[in-house]
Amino acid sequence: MRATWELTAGGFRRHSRYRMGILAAMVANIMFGMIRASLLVATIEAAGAPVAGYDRLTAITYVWIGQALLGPIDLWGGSGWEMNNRVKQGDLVTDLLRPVHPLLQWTAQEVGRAASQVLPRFVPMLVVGALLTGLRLPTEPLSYLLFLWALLVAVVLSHTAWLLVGLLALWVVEVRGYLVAMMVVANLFSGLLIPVQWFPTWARGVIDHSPFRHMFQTPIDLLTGLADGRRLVLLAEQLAWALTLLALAALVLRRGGRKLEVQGG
């Protein structure tokens, strides 16, 4: 347990450092919201009727909140991307020598980086939204502790995602093609491009059960009240997903590992 938490300091002490960096994305981040924001204001306008629950407000805090995540929820493959360039450069039998398991070592990192962008990007991401367009939020603070829960677990589930991606270095010479190939999935079925509720009723039933909507739309659904009713549900799903993928992810490091020892000694 004292590792486990030493890890997590350490990961948010690693990402902390780079102050100007969040500053730069959180700049970045505002300019794009208010983007998005006219897109999805206008296409609710054009329609004369809010579209599958969403109305002006709705579609705002959905865009800002969305805005905001993106700095705890890894949706670019960072983790895949540093998986590679470790098993690559041989670092990856460095985390097998280590007493803690490497999916703890590198989940338990992650949350650590994730927890840095709690205050220095999403806290502001919110009250700008507020400031600029208006946020339609909850007023009960179970809603806030349930998104709170999912939002954890989103950045766990996204994380071993993109791990069991970068663990193909393991068989494959290049992953940088399933790399990119990931990158378009889960930025496109997640909730990042447009609400998942906005997807044709055929592909709803493919999306809705897929691990990628419970990386990024799940948490704002339970902050916007767009998943009243279906609370729990969403929850149990998402962590179904994360503790499948986690598990997959411990099976493939267990294969992995045993074809390393076989090269390498």
Second form
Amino acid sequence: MRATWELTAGGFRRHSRYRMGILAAMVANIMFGMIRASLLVATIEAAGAPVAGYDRLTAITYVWIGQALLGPIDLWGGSGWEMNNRVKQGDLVTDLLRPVHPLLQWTAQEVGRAASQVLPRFVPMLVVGALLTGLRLPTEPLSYLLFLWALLVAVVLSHTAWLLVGLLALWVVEVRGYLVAMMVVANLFSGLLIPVQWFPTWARGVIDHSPFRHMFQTPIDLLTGLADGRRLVLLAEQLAWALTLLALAALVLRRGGRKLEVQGG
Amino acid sequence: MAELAQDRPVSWLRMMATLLASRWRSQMVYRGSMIAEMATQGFLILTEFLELWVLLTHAPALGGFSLAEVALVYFCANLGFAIADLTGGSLDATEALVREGRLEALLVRPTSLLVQMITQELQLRRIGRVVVGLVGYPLGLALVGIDWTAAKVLLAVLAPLGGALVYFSFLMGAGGFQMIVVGARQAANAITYGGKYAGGVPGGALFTPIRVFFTFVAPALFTAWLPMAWILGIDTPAGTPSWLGWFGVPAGLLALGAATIWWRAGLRHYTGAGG
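Alternate state requested, the form predicted together with the partner chain (shown: the form predicted alone):
Zooming out: every chain and molecule, the one shown earlier first.
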């Protein structure tokens, strides 16, 4: 327990150092947020009515929460690329030698990293959004509490999914293609580029229950009010996906660890 | 002059051709993998269009453009970007060179840094994007149903060329910026990839400040939306008339001038660590 806590704190300290990087990322997030909000608002105005429950202000709020979440949630898979390198370069052995289960080490560090991004990136982003275009956030405290929980699970879920792709490097020589494919899927179906509710009905059956939706759209829905009436269902489904992927990752590590062969060292 | 000629026995064009040929040979060694990567890159352009398609399942038009017309704008901008990225894509990775101390090795050689970076880091897989643009753009032009005149044909040819100039300038400016402010690569993304994103959609759908910024500050909207609006005869918001679409190439040249200044400033600012 103590080790887990220290790893989490270490992840936090390590990633709060890059202040210039945080500022630079925010500049990019703001620009993309403005473009994405423009497109959603233009669509709603051209449609002449709210689209799939999104009126103008809901759409804008959705965009800014999403841009803010890009700080804490590793949606683009930095951890997947890193894991690929760790396997290739043999650093994975260091993780396996430590007395804490590797999955717990990585998850703890990731949660620490995510926490370090909440104050410098998540909160200022919402402030910027509120100043630029206005926002509508819930007034009851329960929404925020559930949101924080969903954020934590989303952080772990996204990280684990990327780990799994990165760990493919234990079996195949070049993982690059899988990582790029994962990036495309995560961008499209997580609710980053377009709300999952906006997809055509025939596609929603799958998209709405996929793990990708729970990496991003689920926490957003809790703040925009679109989850109202089925908050517990969403949270339960999200948690189930996170636990499933964690179990899968543990299995992959066990099978892969038996196959892993490291030269020298 | 004679001394200079002895100093440089090979003209820079010959040098560039030699370097490019060597890149081609070395990357084509892994032929299967290279073709797969080219296909993936091309496929990425198509999946990125899905976003705009979903938007248009809910509305008849976006910024006054129908689905086919939006696709035309998207492929025109992406063709321009793909050409720029093929040559200038590595300039956007200058920061890695600075961080790892590899920039000095390039600086001491008797050829300009720009030529070296364009040739050395040339990524053949990016050709996949150019191919998709070269197929998608003419296909789009044919499908939207245009009353062709000589002027429209000329503008349709000029538009992606202007786009290539504009986006190349963005990438080059980003490279210069990365030499000055290390650790802030993402901030430059706001212009390079933000510009590509905004340039690939109808500008009429953008909030006014964003539209004005990407027209008069970073001219991304010259790369597709303005020329296509002129060709299709679609109204554009006040302040950004569609005849501006004819000024894509001049805007690109102007941007290239500005980017050159940035690049030089970056080079002057750079201090090696004596590696």
